[in-house]
Structure formats: structure tokens, C-alpha cells
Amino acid sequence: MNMPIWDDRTWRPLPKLTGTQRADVCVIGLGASGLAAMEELVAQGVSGVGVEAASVGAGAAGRNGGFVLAGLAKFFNETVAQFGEEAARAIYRLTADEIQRQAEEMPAIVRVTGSLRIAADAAEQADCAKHLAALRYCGFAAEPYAGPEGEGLLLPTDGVIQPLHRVRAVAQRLRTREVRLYEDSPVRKIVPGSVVTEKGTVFCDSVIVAVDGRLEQVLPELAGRVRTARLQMLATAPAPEVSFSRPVYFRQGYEYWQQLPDRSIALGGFRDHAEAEEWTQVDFPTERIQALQE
């Protein structure tokens, strides 16, 4: 079945986009990037509207792995080579204290348990050696790990997320402040002063896509330079004869789980054993990845 397994089913649907709107700036786009930036029009006193092309979190980010980790996807210790210390160091805080805000905030939805990053290999455990040494340098917590998972890294500052509650949590905030949201309206065409939907069009002076997959369809000026990854998962029944307390990347990330508070697990990964096929705008699981998750 090609539903995610955080989907209850509870969600009422926004409105679908018709006639004319006027604001200062449409946001392209509601997933957690999205509804972010609306959230902060809002704060800023900016009038906004948000379209999006499905429904809220139909993407990416309500069909993640459910992991929520500090600093930017690539490691720390690579990331303090591409950005230099102060910028890698600056982003790290910025994210764990995020995590740290939203747990908090919203405590059935965002759970601060730490992360395992485990190493598949020698090479990889000297990756992770590299990995903690940055991390402890620049004052992040950071710990060898060695467990019945293997051996890697203990992450304190990380956790875990259901991402689709998350971002319909927060939809339901703004809609209940009346914040302009429409579901089903994707946009046809995007030129000076107007986005162009299906049935609508937003006539606005700033425009904020806020896409990942088909980033290249929204904007096709970036064909050739940008592409879209299928990422595809698999979720078990509950499996109460395994515990695993904290989320694991495994193999630098081409494998990862985590197991949910029912005891079903959520896992996902080997991407890179169809690399090719999985630069795909098409969102349906293939047998080949599949078959390697089960």
C-alpha cells in the first residue's frame, strides 16, 4: 500500500484555490518548509497565501523517516570542511536548539531521544571518529557507541518526529488564525506580480517556492540544474521481539530506522543499490528497493 504509516486518516481538508487573491507574498508549497515561512509572514505581520499542488505534508515531509537531526545532511565534520567552523558550528546550534524548541512545544509530536549513526565498516568507523572529534571540538555533545545496533556514534541533541502530524498541527494552527492556505491548487505558471493556479491566481509582489520534489517542474529554468530523488520506505506491524530506542542511520544514511511507540518499525534506505532509477519524479515504491527493505 502506498500510504505513509503516519496517516490516521483524521485530516479535513483545506480549500481549493478559485477566483483572485491579493497578498504580499504566495508561498509555494505546503510542507515544513512551507508552512515555516507562513508561520513566520505571520509573525513578521506580512499578509501571505499558501497553495499546494496535493495536500498538506503529501510530500516529503509528511512521508519522511520521522528523524529529526541537527546540522545539515551531510556529517558534521564534512560540513566543517565545505562551510569552515564558524558557519558549520553557528547551523548546528541553530538546529539542535530548534529540535530542543519544537520538542517542547509540541511533546506528542517531536521527542528529544538522541541518534545512533553506525558504522557499516572500518572505513566508516574511522568517518566517525573524524565525526566525534569535530563535533566535541566545537562543544557539542557527542559519544562512542557500541551496542547491540553496532558501532558508531551517540547523538544526545537529536530525536524524532511524526512528520505528518507535524505539519498539519501546524496548518491547523494557522488556519484557526485564519492564515489563506489552499490544498489542491497546483500551480500552473509563476510570472512578475502573479502565481497562476488551476482554478486561481495569487497576484502578490514576492513569491517563496518552498518545494522539494519536482522543484524542476515548478521552476522549469532550473532543469539541468537541480533533480528529484524518490525515497522509498517500508513500515512493519508491531515487532515487539526487537527494541531499538533510538532512531540509527546505518551506512552512512543509505539505511535508517526507528521504531515507533506502538513497536512497528519505520524503515527506509538502499537507494544507492538503483541510484540511477531513484532520480525520478514518479513517487510509486519500485520491487527492487523494496524487496532489499524486507
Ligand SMILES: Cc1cc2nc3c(=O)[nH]c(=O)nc-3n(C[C@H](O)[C@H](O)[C@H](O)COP(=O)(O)OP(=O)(O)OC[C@H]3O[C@@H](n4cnc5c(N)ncnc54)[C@H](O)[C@@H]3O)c2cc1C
The other form holds:
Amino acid sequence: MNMPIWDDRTWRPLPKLTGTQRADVCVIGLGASGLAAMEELVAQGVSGVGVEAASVGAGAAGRNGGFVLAGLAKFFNETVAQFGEEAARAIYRLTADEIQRQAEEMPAIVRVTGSLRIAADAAEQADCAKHLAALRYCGFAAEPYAGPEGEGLLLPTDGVIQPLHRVRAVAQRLRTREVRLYEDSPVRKIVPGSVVTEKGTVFCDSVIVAVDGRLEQVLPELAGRVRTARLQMLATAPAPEVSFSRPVYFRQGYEYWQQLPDRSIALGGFRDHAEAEEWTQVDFPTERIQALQE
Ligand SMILES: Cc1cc2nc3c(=O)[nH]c(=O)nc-3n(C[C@H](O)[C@H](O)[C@H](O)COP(=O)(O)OP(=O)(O)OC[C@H]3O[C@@H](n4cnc5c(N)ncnc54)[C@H](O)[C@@H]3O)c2cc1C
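For comparison with the form predicted alone, please write out the form predicted together with the named molecule.
Starting with the chain above, the whole complex follows.
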């Protein structure tokens, strides 16, 4: 079944855009980024309209691993090497604080559990030591870890999220403030002064494109400069025979899993086993990757 484990099917669809709307800004895509943009527009007192091709969180924002990890995609020691200590420290602080803030604001949706980075071999174990040293040097919490998952690092300020509930909660909050959000309204064209969807048009001064996968369809001028990747996951039935209290990031993040409150496991990865095939706009899982995950 190609449906995220996060979907409890309680969502009441938002209207489709028909006819015309006028706003200062049109936001395209209602995933985590587009909704964050809409919230910021509200905070700044700027009028906005949000349009979504499918439904809120239909993209990766509502179909991901549910890990909330401080810092950037690269490990902290690599971020320091790339951007320098001051920038790496500021980004890590900002993101760790944001995880904490969201956990306080939405405790049923975001939980600070800590995360485990587990090494697959001696080389990764050595990188874990560098990762630990860099975090501690900059004053961030991190501990060496050895347990049933393997050996590596414990990062106590990380956590987990119910990603689809989170974006839906943000959309609901915006709706209670009468912010205009439309689902089932794929953007067909962006022209100066307007965004044209399947059945409507938003006249606006500015456009924010908050689309991750298939960005090259929305902005064809980016074709060749951006490309879409497929990442695959699967979920199990409740598995009371195993117990993982924290999300696990294994083999440089090429394998990852977490156990949910109902004891089922959400797991993903193995993209590196079929890298060329995974640069695709097709979002259906493949037998090869699913077999590795199983
Ligand atoms: C399998 C997987 C696991 C991941 N695990 C994690 C994780 O554990 N932790 C983490 O932090 N990150 C994870 N990520 C990455 C994370 O999910 C993404 O970086 C994030 O969701 C991007 O959010 P977004 O709002 O920018 O884009 P999206 O979630 O892709 O939202 C863009 C929206 O734009 C809409 N859209 C597209 N085209 C149009 C159009 N023409 N008109 C209107 N709307 C359009 C889409 O339907 C979509 O809803 C994972 C990603 C994947 C795929």
C-alpha cells in the first residue's frame, strides 16, 4: 500500500481554488516550507494565498522518517569544516532551540527523545568520535553510546515528529485565522503578476515556490540545475518483540528507523544501492529497495 503510516485519514480536505483571488504573495506548495512561509506572511501582516497541487503534506513533509535532528543534513563536524565554527554553532543552536520550541508547542506531535547515530564500521566509528568532539567543543550535548542498536553517539536534544499531523496542525491554525489555503489546485503556469492553477488564478506581486520534489516541473527554467530524488520507506505492523526508544540513524543515514508509540516501525533508506534509479519523479516504491528494507 503506497500510503504513509502517518495518515490516520481524519483530514477534511480544503477547498479547490476556482475563479480569481488577489494577494500580495502567492505561496506554491503546502508542505512544511510553504506553511512556514504562510505563517511568516501572517506574522508580517502581508496578505497571502497558498495553493497546493494535492493535499497539505502530500509531499515529503507528510511522508518522511519523522526524525527531527539539529543542524544541517551533514554531520556537525562536516558543517564546521564547510561553513566555519561560528556559522555551524549558530545553525545548530537555532535548530536545537526550534526542536525544543515545537515540542513545547505541540507535545503530542513533536517529542524530544534524543537520537542515535550508529556506526556501521570502524571508519564511521572514527567519524563519530570527530562528530562527538566537535559538538562538545562547541558546547552542545552529545555522549558516546553503546547498546543493542550498536555503537556510536547519543544526541539528547534531537527528537521525533508525527510529520503529517504537524503540517496539518499548522494548516488548521492558519485556517482559523481565515488564511486562504487551497488544495487540489496544481499550478500550471507562473507569469508576471499571476499564478495560474488548474481552475483559478491568483493575482499577486510576489510568488514563493515552496516545492521540493518535481520543482523542475513548476519552474522549467531550472531543468538541468535541479533534479528530483525518490526516497523510499516502509512501515511494519506493531512489533512488540523489539524495543527502540530513540530514532536510529545508521550507516551515515543510509538506513534509519524509529519505533512509533503503537510499537510499529517506520524505516527507510538503502538509496545508495540504486542511486541512478532513484533520480526520478516517479514516487512509487521499487521491489529492489523495498526488499532491502524488508
Ligand atoms: C522518505 C523520506 C524521508 C525523509 N525523512 C526525513 C526525516 O526523517 N527528517 C527530516 O527532517 N527530513 C526528512 N526528509 C526530508 C523532508 O521530508 C523534506 O526536506 C521536506 O519535507 C521538504 O518540505 P517542503 O515543504 O520543502 O517540500 P514538500 O513536502 O515536497 O512540499 C511541497 C508541496 O508542493 C506541492 N506541489 C508540487 N508541485 C506543485 C504544483 N505544481 N502546484 C502546487 N503545489 C505543488 C506538493 O504536492 C507538496 O505538497 C525525508 C524525505 C523523504 C522523501
